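Only one chain comes next, encoded as structure tokens, the form predicted on its own.
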Amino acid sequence: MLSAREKELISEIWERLTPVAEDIGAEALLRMFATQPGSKTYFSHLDISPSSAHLRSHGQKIVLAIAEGAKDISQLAITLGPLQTLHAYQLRIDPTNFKFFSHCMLVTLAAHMRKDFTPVAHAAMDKYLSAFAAVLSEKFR
């Protein structure tokens, strides 16, 4: 799936973007809400309006467990195991909204990198977005 040179990729840019985690969580989950409005449902409990309080904290905690799985993709289904039962059994979160936020995820990536994120940076980051996503909805199945 994912090629060590990609692998070692994918962590650098998640260790380089760990500081501005709330910046690019809120961007994106934005973005989401803009493009697929029902994933606001899930959030009903939350103020999502841009630059609020719980969409930061929120945007920074999905980029944390997105860093926090790239330092050891090998390990992904293990590294995500509680997220996996809180979204399926606790949250019951459409597994399709997981898609959505990785294509976000990937346009927030382009705006905030710029030419830093290369064609085969784009690439190795879809693959790992696409991987994060499936582990997410396994407990769906």
Contents of the next structure:
Amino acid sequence: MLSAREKELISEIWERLTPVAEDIGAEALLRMFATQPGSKTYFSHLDISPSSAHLRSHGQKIVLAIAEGAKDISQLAITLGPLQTLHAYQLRIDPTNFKFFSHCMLVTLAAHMRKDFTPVAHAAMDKYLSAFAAVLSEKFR
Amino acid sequence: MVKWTDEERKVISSIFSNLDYDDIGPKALRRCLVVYPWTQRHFSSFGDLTTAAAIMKNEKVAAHGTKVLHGLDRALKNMNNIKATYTELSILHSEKLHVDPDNFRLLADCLTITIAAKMGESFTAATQVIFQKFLCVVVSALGKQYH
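Structure of the form predicted in complex with the partner chain, given the form predicted on its own:
And the full complex, kicking off with our chain again.
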């Protein structure tokens, strides 16, 4: 359950990070691939080595989607409609990976935002990313 | 027995030798209580935990955070047998404190994020792998005596 203040905080943070979406996204993915090697199995068709073009563009795509959703969290199911279909019927990613990615995204945010990634911001962000993952996997079954 | 490379031992020992326990311990525990409010169930005698602001100011939380972080020293000093090192603490948390062992994982995640915020970009993916391996072994050892 996200409060109005939390929604504001989340939307502010993602707006600030949109210009560095590539960096943030690539780093989060890299952290996930390092800590959860099983997650790499979904990317066998791409070059996901550090600083590869694929890694950066894919990271950017993910962060921009998360940032877009943050603009109006109450509309997540509508905003994510097409991505829901993609993930359910084409990508078919085991949903535990969303948790691993969320954790690595939080670590990335902490490393970038340092003191500004306060416990309150962390709590709000964790809630948002959980909600995002839940909506994304709604069509899985 | 968990195997540690020289590199892993070096990285872990470096992180801890650069830590201010009185700063990081409280930060990690406060973060856990704020981000995962249900963990507050074990701290009803600690006074006001009703808001994030209250948690951040609470002296008992701070003191306990320092204590818990020092608890990791035991693992540092006994890397070759972390499981045996935590037998007593595991029994304590299971039979006396009745703490759901999943809470150890939550606190470990909060500690990781606290360290990431402290180290910034020097908390690389490679460092994260090593640090998480260490915490994972500790968390597993703490859960071993739950029957």
